[in-house]
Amino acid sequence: MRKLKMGIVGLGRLGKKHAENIAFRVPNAELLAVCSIKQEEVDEAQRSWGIKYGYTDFEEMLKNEELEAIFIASSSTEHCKHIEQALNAGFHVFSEKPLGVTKEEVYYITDVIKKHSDKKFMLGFMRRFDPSYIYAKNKIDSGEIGKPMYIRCYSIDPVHAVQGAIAFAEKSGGLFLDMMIHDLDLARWFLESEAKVVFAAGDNYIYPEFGKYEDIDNGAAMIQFENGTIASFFAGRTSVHGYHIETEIIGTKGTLRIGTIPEKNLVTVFNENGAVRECHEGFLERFEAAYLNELQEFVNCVLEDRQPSVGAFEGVKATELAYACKESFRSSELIKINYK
């Protein structure tokens, strides 16, 4: 079997998902080497995986001449520089979102993806790749449900990661762009249109340490699309059950949830607490398919020879929205979306 010869840069908890996906989940990907800006995460790697080459510097890495693609899940703050130098080098890239932490990084980039179009590029908007909201997308496509007028969606992370998430603020460039845009982007693929308006809001109700970042601890937003249908949005960081990631899309003939009540599994747990459904903590295990699905999807596309279908304009799209947002949020003004 040809096996896609791949190095990924950033070990990270998701980098450290993504990596195990590549050396031991995906049949036709090899890992061939990791790069860290942490030697001990390098070694680790290493040591624990049988990997052939480590390395602390990303330009070192880019000339392995065994390498084929590189997997970028390096600092939200590093994305557009690494996509760029892997592409000039020569390499077919999967980055994880965004593109890029302001909005002309994110054109910049673009640009130099097009430039590069004998190369496969693709973005790592997960949620496009979990089974159910694929089924969802399916049902909608059928018209199950109607002409869609209204999508609501939750994504609200587990309180016990907040100092993880307060950490991580300074180079996240949002609570908008870091954790509402899959939303925005599950929206737009929902409902087939961009949007025209939008109006945010949110503020620290519990951790003021985000307000140093200019960054809030939860949020929302309600956006209206150029097709006439309505969203609304809340992200937050303060969940005290679990990982809650919510989506409703109601249709002129019926209603679809996915993940009203984020359960673990299908367990329930009788004991002096009741009868208890325990949650997914997390968005590693919630989404564990996903990451492997579009992992799999891109590893496909370069051995194929096809584009992926979600790249670097989904990405684009999905960043003006959650900058939109971002506007909204500080103007305390309704916002209507200029596209480039």
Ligand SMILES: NC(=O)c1ccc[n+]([C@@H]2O[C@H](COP(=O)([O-])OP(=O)(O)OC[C@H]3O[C@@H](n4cnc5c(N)ncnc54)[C@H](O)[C@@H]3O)[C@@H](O)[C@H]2O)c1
Given for the second form:
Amino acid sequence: MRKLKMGIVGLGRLGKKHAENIAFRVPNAELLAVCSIKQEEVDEAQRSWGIKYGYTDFEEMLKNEELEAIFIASSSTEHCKHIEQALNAGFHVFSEKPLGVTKEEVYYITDVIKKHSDKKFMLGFMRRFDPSYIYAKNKIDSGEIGKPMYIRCYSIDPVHAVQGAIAFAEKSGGLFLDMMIHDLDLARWFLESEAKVVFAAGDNYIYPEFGKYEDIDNGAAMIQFENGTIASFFAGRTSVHGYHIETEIIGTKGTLRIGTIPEKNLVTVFNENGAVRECHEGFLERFEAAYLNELQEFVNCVLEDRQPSVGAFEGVKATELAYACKESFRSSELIKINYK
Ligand SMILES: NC(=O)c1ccc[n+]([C@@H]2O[C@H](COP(=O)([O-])OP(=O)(O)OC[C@H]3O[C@@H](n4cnc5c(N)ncnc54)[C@H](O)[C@@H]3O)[C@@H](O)[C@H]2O)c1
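Same protein, different state: after the form predicted alone, show the form predicted together with the named molecule.
Let us now look at the entire complex, which starts with that chain.
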């Protein structure tokens, strides 16, 4: 079997998971090289998984002529630079979300990606590859719930991970761009429409530490789409019960809810607290299948010479929308979105 020879940059919270997936869970992929600015992460990956090449300098990895594709899981502020360097060096590229952390760099990198249209580029909006979301999308597309009138999305990280989020805040782009962007993308995908008007608000209700980076611990947005659908979004970092990702779509003929109770599995624990349904602990657990499916799709696209369905365009539209939320939050004004 032909295997795609891949290198990965970024071996942090999520990069490690992607690296393991490339190395062990996608049969037609091979992890030949790992890169991180943290030497200990490179050593650990090479030692534990037997990876042939290790780098602390990304440009050095790009000189490796055995490689065919680069997976980018570095910090959000590095994505655009790494995408450009990898494409210019002749590689196919998968990049984690977000595409970039400013509108200017997102527009710039889109032009770079267009210039390299002979290479495959995919962006990591992995929720589009989650089996439950795909199931829901098929129901919407088949007309089973009629015309969607309202969509409601919650993405709330567990409070036990908040110190990590504070450490990550400087390079994340902020709550709307870092967290809410997944739901903004999902809404665009479900509705096949662009957002028209946005109002967003939020605060540091518990952790003022986020304020140092002009960020917030919890925020919400109300959006109307061009097709008339109303949408409301809540993103936060302080869920006490677990990782809560919930989506509801109310249509003219029916309603879909995905993840109403973010149940870990089918087990109910009967104890002194009553009948307890435990919840997902974090994104790695909830979206395990989605991370694997998106990677498999990227590898197949390269090997079958197809362009992935989720690329720079989706990154730009979601970024423009997240920025409108950010702008509304800062100004407390209703924002009408002007797309480029
Ligand atoms: N799709 C999702 O569900 C999801 C979930 C979490 C994170 N993410 C995204 O994944 C990316 C990584 O997130 P994380 O939580 O793993 O971050 P992290 O801070 O834990 O890890 C970042 C990694 O990148 C490396 N790195 C940073 N700059 C580098 C450089 N210039 N050269 C080489 N290595 C460099 C660091 O050493 C580290 O290994 C972020 O962009 C984040 O937005 C996506």
